[in-house]
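Next up: a single chain in structure tokens, the form predicted on its own.
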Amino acid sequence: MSTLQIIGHAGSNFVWVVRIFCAEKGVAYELITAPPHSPEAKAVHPLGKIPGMRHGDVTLCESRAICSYIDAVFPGASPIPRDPVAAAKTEQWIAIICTAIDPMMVRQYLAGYFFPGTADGKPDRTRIDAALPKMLPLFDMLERTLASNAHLTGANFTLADAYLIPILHYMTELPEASAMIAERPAVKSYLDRQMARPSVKETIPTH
């Protein structure tokens, strides 16, 4: 069988999602390091985004589509539930993460630190400070959910958790978000447990 290739930069939270998913299923892959908008990324994504995937003659982009394909093609225990209610709740949380949590915490807040676009390269405090009050209700939502659940959808780890973990991990590296997590014991306990999970530990980006 052809080698499964995941195309993208390891530091991308969405690339990390796919790598966690592969680790959960026990699927071997080759990581082809490529930043967004590179020739490698553009070859598999019409907008040059990452991750991309190549498996023989099959090329795909977008993390959710890639995980769906891997789940269907490769054997192994899946973090995508088969029960219709659990599956729907998993998709519900993935949607919340991709449409609300990621845009605010990663694209605005984190980007204000790491991709500020300022003349002197210093953090863009305008973007960062505008994001902070909007992040509070998102962390509160997660605290309420995780106060009574081991994982986002209940007792079991699902693909929804794979989407959330990289974001929360990156939030611990930034001062205001790290404080928000520290003030929410259920979120902090959840993240501590997930960072010790083998599929997460073995895929933590090193660069």
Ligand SMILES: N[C@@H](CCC(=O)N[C@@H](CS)C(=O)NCC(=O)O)C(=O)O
Second form
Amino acid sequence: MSTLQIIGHAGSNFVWVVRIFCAEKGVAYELITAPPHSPEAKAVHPLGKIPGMRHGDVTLCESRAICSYIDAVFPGASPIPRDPVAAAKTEQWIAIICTAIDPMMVRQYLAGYFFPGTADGKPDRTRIDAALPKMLPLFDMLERTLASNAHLTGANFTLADAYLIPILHYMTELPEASAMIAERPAVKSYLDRQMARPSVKETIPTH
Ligand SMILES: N[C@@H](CCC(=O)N[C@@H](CS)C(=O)NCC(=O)O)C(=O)O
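Having seen the form predicted on its own, the form predicted together with this ligand:
Whole complex next, starting from this chain.
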């Protein structure tokens, strides 16, 4: 059978999602390291984003589509539930993460530190400070959810957790967000537990 290739940079939170998913399912893959807009990324994503995937003649982009393909093609225990309610709850949380949490915490706040685009290369305080009040209700939402659930959708780990963990992990590396996590015991305890999960531990980006 053809080698499964995941195309992208390990530091990308969406690449990390796919890598956690593969680790959970026990699917082997080769990571083709490529940043966004590289020739490798553009070859599989019309917008040059990462992750991309190549498996024989099949090329795909977008993390959710990639996980869906891998889930259907490879055997192994899946973190995508088959039960209709659990499956829909998983998709519900993935949508909330991709449309609300990632845009504010990663694209606006984290990018203000790591990809500021300022003339002197210093963090973009305007962008960062504008994100902070909008991040508070998102962390509150997570605190309420995780206060009564071990995982986002309930008792079991699902693909929705694989979407959230990389973002929360990166938030611990930045001062304001790390304080927001420290002030929310359920979020903090959730993240501590998830970072020790084998699929997460073995895929933590090293750079
Ligand atoms: N919806 C996409 C998002 C992928 C994405 O935004 N990847 C980022 C890296 S974490 C990227 O390639 N950014 C470059 C860009 O937006 O131009 C997915 O789920 O895969």
